[in-house]
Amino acid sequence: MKKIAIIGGTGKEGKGLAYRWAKHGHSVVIGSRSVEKAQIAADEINALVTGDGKDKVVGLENSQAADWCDYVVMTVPYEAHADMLCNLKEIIKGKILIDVTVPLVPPKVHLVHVPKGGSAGLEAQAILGDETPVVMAFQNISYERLFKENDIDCDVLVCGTSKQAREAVLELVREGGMTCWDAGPLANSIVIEGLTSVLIYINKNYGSREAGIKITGVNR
């Protein structure tokens, strides 16, 4: 059993990830600036989960959630990314940060934006320092797919600061019922983050909301 905090977890992606992990028996805390808002989101997830995952999700304020957990998952919008990391830096020191952030710049979210730090992942590592490993994951999987009961038919690319940190997150992704791949060091996050804008464009151009990626030519 793992303890997972999802910071900014009241959004669609956060709730989708909470559902997948609670469904597989992990304890999940939804973090928010508002405890009431966090608990409402937690109750929504608990209403969907049965069996071993029943009532595994609770809501707390962001700093409380980050302090409680083994793994910290960041699902905040890019404009709140740096401030949130600065606020939680000391609390999450030494824990693995799973960062889902994409540097989207509204209203043209279908265009790839490269931030000054090179990528959201590299910016996160620069803020947190070497003591807190950063792993980027889930940038290319839609909210709608996370709630699918059957095969979600989409792969998760994982890149991060060390092989050990990536392996820990790859295990967590698999435990959420998803197929994943080690996509290398954190420098590769620029490509993974950029793919999100490409998928948004494809969704808009072809009338979908579930465009994703799958790796072919490799034994699964």
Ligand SMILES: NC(=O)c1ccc[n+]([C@@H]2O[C@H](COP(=O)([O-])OP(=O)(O)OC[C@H]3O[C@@H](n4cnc5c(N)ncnc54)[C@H](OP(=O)(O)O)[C@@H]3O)[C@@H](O)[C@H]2O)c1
The other form holds:
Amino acid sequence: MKKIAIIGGTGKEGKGLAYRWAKHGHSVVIGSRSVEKAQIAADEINALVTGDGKDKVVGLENSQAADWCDYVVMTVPYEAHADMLCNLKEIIKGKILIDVTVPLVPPKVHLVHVPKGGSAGLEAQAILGDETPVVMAFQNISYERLFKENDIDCDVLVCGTSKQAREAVLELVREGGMTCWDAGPLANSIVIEGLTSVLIYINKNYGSREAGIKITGVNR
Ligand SMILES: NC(=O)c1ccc[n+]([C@@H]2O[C@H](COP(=O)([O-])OP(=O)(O)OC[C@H]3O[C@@H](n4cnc5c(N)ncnc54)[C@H](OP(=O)(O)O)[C@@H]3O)[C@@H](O)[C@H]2O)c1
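Switch from the form predicted on its own to the form predicted in complex with the ligand and print that structure.
Full assembly next; the chain just shown is listed first.
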């Protein structure tokens, strides 16, 4: 079983991902600036999971969580993204970073914002350097969907620096009960991240909360 740490895992998206991987039986650590808050979130998820995944989630401070794991998942708001990566850079060297961040600018989160570095993913790679592969995933899947009991009926696009790292993340996404696609190198994160604002706009316009994407025309 894999060791996954979720930085900022006390938030909506992080808890949803923790739930999916704990259900699969992986060991998950919720990271937070506060160990107490992390443990409360871990207890919430443990209460939802039955069977092999029961009590697989614990809470730690972010840097301890990052040190413990093999896979580091980043689920913090964009405004905290660069500082968090700088703080964790040495600890996560050589591990795969699975970055879920979208460079939204509140309050107009339904408008695409292209950050200075091109995308949150490209900015993460620039901060971490070549030794730490960055893979972007889950930008287009709302936290509400992650808490569904069964497999999720929308797709996850995965892009990142190395094919090998993308393959490892694709396996983790499938284990979370989601269909996923290798969407190529990290530069493609510009579009994948931007698509999130399009989905938020669609949610707003059509009174929904769970707009997602599905790739057609390819053998599943
Ligand atoms: N929500 C969604 O449906 C969704 C979908 C796709 C992608 N995303 C992306 O995933 C990321 C997380 O989304 P979310 O909705 O889970 O966010 P969130 O609930 O607003 O925040 C997640 C966690 O980040 C930590 N955090 C907040 N401000 C911080 C700061 N200044 N410095 C350090 N840590 C801070 C907090 O943890 P502690 O207080 O415990 O430290 C918080 O619980 C975002 O980049 C978002 O765009 C979200």
